[in-house]
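Take a look at this single chain in structure tokens; it is the form predicted alone.
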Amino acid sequence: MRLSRAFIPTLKETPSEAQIVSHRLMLRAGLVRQHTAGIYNWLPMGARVLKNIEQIVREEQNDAGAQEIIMPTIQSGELWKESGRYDDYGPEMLRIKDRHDRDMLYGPTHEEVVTDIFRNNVLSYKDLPMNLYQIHWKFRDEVRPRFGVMRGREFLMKDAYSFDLTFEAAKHSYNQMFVAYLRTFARMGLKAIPMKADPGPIGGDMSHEFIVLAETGESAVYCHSAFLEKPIPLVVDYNSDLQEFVDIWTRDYAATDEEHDQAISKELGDKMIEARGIEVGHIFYFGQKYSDPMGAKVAGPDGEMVTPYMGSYGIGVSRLVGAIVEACHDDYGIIWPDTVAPYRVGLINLKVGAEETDKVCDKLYKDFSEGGLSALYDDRNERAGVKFSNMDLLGMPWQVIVGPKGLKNGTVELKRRATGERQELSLESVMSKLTAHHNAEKQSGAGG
């Protein structure tokens, strides 16, 4: 994309309503604009990041054996009355009436809908285990939406729902999602720590939330320093027994401020990390909480009807954009991890209109595109300082800077945004380095 044609409404000044880093930078970099309290328009740069995050989530869910569906945003209130949650969920659920005076709602979650799909279409234990997921918009009427997309009212979420014949099988499905979540966040450049959690209105008695450490995180968290060294599995056989791996990740102490035990802090001493964190995912096992009252049953191996055991698994896709910015930024702007960046390369022409610089930039822009490296090309007739500061704000992982001085020596400058490291390289070397880095990244972490 040529910056001269791109819709990226950046801001020089920080809007007064932005209280945290991610909100400030997402507004300044033109990722989002507020529509009304807690509801945002996602502009082209923000939409590209959302799609990249969504694709990583989708690949990892598919690899773990989940199947994608799409459920309606507007749900029947009757289903929620069957489960007993219609009156229990609280004012966060937006209740509405249709023209026939039927109770409807804008879905804050989809346990009832997916259970209805299951009970009407799955008849035998031979179809189990089953895990259905979607990546879809939800609405929760937060009493005080704040912090931009971190605590909005409308949000994009991945929610998956597992169905199993026995508790043991349901626990295996839970473990599959546990491992898939670790892989998912690692591919986004994040180290997410699983912590035991309160299941809240979802219900159930086994639950973990995944917390990304960030200096500006919303919650205080406490964990053993061993978490910083725990390896993420690059290759997983999801049909194998995953309990040992999950045990490795849950045996050391980790807690949010609500669950923290001060005595354990004293016991662990300098092995205890006190930090800030952001919740980016939550998984729940809740057994027959929904399948039983809603009459979901399958024929078991002996012909007897069995009520399946369920779990649900959420990832805040739109929330992750804010979490990544909170964890990956400096004083100059955003520092996108390669896998989620709106563009991999920021191409800067320091002398627009000069024949040689225009020619080289056009060639690089074409080569990047053909090599699968998305590029944002700053072809505006602006001062160099403006271009540098703007590209740092937008946060592309790599910057390729083309100017008359370097071209006299047959080189361009390559800058790594995360480290600030700069190299003078030939055109061929720039393409080789960026292509090699891109291919190595795909081989090392990609699912799907």
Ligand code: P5A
Second form
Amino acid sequence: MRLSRAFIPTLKETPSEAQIVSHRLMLRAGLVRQHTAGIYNWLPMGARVLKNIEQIVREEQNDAGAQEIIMPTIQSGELWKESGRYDDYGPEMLRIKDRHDRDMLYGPTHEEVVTDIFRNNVLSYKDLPMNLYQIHWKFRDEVRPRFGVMRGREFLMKDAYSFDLTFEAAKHSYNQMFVAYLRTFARMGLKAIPMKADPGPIGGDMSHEFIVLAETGESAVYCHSAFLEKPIPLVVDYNSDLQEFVDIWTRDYAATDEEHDQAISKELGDKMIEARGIEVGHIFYFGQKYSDPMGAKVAGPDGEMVTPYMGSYGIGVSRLVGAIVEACHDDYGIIWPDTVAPYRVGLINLKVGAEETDKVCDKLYKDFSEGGLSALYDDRNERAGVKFSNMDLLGMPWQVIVGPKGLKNGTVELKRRATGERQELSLESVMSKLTAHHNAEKQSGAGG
Ligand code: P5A
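Could you present the same protein in the form predicted in complex with the ligand, rather than the form predicted alone shown above?
Shown next: the complete complex, the earlier chain at its head.
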């Protein structure tokens, strides 16, 4: 994309309505604009990041054996009366009447809808295990929408729902999602720590929130310092027994505020990290809480009817954009991890209109796109300082700077946004270096 043609409305001033750095930077770098309280427009740069995050989530869900579906955003209230949640949910649910005076709602979550799909279409235990997911917009009429997309009213969620014949099988489904989440967040350059969360009315120990540590996080969290060192699964056989791996990640103490036991803080001493965190994912096991009242049943191996055991697994896809900016920025702007960056490369032409710089930039721009490296090309007739600070604000992980001085020696400058490290390289070596980096990342998957 040529910056001269791109719709990237950056702001010089710090927007006064934004209280935390990620919200400020998302506005300043032109990623989003508020439509009305807690509801956002995603402008081109924001939309590209959101799509990249969505794609990583999708690949990891597919690898873990989940199947993608798309459920409606507007739901029938009748289903929620069956599960008993229509009255329980409270004012966070946006209730709507259609023209026939029927109760409708904008879905805050989809346990009822997916259970309805299941009961109408799945008849036999042979179809289990089954895990269905979608990546779709939700609405929750939050009392205090704040921090930009972190706590919105309309937000994008990945929600998956598993169905199993037995508790043991359901536990395996839970473990599959647990491992998939570790990989998903690591691929985005985030360290998300699974913490014991409120299990709700079902009890047990199968509810975890995945938390990214950040000073501006909404929740106070407590965890053993060992979490900073734990391994991310690189290659996973999702059909193998994952319990041992999950045990590595659940053995040490980690809890959200509500679950925290003060006595353990004393016991762990300086091994205890007391911090704030952003909840980017939440997984639950809830057994037959919906399948039972809604009458979902399959024929079991001996012909008897069995009520399936369920779990649900959420990722805050739009919240992740804020969480990544919160974790990856400096005083100059955003520092996108390579995997989610709106463009891989920011190409800066220091002398627009000069034959040599224009020619080299055009060639690099073409080579990047042919080599699968998306580039944002600053072809504007602006001062160098303006271009540098703009590209730093936008946060592309690599910058390639083309000026007449370097070209005299046949070189351009390659800058790594994260470290500020600069190198003078020939055109060929810039290309091969970026391509090699890109390929290495594709091969490594998680941890890349
Ligand atoms: C799990 C999937 C659920 O709704 N039902 C379907 C379960 N869980 S949850 O914890 O309530 O939400 C899942 C994730 O969604 C993100 N999230 C939000 N993001 C932005 N703004 C909000 N208001 C908001 N509410 C929830 C969180 O990342 C949460 O972990």
